[in-house]
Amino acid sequence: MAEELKLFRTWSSPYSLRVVHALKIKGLEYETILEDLQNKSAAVLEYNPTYKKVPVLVHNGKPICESLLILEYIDETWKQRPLLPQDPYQKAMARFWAKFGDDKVLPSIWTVFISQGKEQEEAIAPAAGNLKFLEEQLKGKKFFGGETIGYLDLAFGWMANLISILEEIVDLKLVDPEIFPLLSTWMNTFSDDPVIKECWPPRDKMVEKFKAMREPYLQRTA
């Protein structure tokens, strides 16, 4: 009996596209359902009561939900290409970092992104200490894990495609390649990877899209 394997996701959602890119990596046949999060699928409501949120893997009919959770599974389950380190130091650290990205680094970089004037002058020093850090974990490597794409450059890999739209829409330099060149590098890299290039939503409708997100934080601070 084939498997069933069903991703829930939106088209720009940075946390869906982790889950792309594993099974893409995989090699894993599945089927795409995009939601509308203004108005939310039965399914997801049904697999996801309680964040009511995407993305949503269902697995011969069982959900699994949030992101780094779903990579997680996703490794477990099916045993080739490993994303995440057998050694458990090394797998408990990978955990770390990628908790650490979540908590700390996505939000201080939007922080600068959704400010203005003074006060994005005074969110970019913390930003960019988050972003030290991430510097500091590529010292001798060529991805975060090594000499492949594993699942801590999953975990960061929305860096690699949304930092820089957000330096466009904002004309601001975050990572710059004279401060962070390792950081750079990975971006450059992990982003050019055919598995993961051919993933990346149009461009374009991302710059749309996340203008339209400012809008609103910008008329607040006014």
The other form holds:
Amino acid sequence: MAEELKLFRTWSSPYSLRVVHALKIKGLEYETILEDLQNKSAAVLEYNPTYKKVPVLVHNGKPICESLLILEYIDETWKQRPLLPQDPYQKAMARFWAKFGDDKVLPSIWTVFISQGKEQEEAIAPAAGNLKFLEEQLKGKKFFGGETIGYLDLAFGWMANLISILEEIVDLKLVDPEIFPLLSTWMNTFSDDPVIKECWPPRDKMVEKFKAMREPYLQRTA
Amino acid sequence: MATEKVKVLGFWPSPFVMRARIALNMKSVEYEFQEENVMVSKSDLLLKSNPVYKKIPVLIHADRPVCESLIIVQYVDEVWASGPAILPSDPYDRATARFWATYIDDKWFPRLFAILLSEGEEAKKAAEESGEGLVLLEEAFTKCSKGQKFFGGERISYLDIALGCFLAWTRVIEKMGNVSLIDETKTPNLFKWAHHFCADDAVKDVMPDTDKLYHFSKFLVSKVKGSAAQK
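Having seen the form predicted on its own, I'd like the form predicted in complex with its partner chain now, please.
Shown next: the complete complex, the earlier chain at its head.
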């Protein structure tokens, strides 16, 4: 039976990018449907009634939601070029750190990005504390996944893409290469990988987008 | 690997700790349970084993800690692969089970406890939202169970564990909040499922006694609301 694979996503969302990269690594062909979050398609609302969000991967008519779960689904369905470690303990660690990334790292970096003045100063230490854990995880490794890009690298891919953009906008070092040398190196190595580079959204459009996202927060304190 | 020593750090009222214990029971794995009264203090072992969150449950297997209850359940399923399967075998069914388990943790459980820990209008809203969440889970149950007793079919599975661990708390919260959550009319299938789940061999010895939990919850509420009043 011919496989039908569709990905509903936006052009810029880091969560969507995880899935794009995973599909690329696995060498899978699929149809992309770009969504406008201000005007979501009936298909997305039907496929993801709980959250009404993207990305949604639809495989032979069946929807899978939540980017990290989509990654696991892709890895379990197409066995070539494994994304998750085979060993149960290593797999548990990958899942743990991916969840830590979404629950703690991303929100703490975002807080630094959208706050100002004293609030921003106070947000830096918690963010740095979270990054320290990631720095530890990279000791002796080229990628979080070891020698090749894996699930955890894709989970943290948003850092490689977004951090320098956010730093440019707020004029602040979020991941200082002197404090986080391994993480900084990883961000460059990941970004330079041919598979990843091919699917990066245009930087100038990203800067514009995130500047616009920051506006309402700046005006709140004005 | 499967024969190495297993220890669980936990606290008897915690639904998340229950998940780890149910999984180990399903696989007939012997383990040592170290009770941590986290309301009073945390052991050095806990702080060392879970430096990121300093929370229970922690599963320590062959001296290596695994944290976060749903991650522990999957780990147990994968290490003791010869025992009854906890996750479904089909990738799509697995994705569905994981999706609803994540929904329970991210969206439903905070609303459930908000009924207990907040007041007035906020508590009322939390009760409504918990009820709406249960209606969604009722629909999910109908699809996953395919007419059988559990989300997993004839036997309990990942999603049964993810939701079922809250059943003692839902009974307590129904009593304390004077609300009906798992309701015979609104969620008839979950109502029946709750009885089956609580009676399961892997569950019944680790489900906290409702009266004991009721007293604990009064203590918890006074502690939380007391410290909130002091702010």
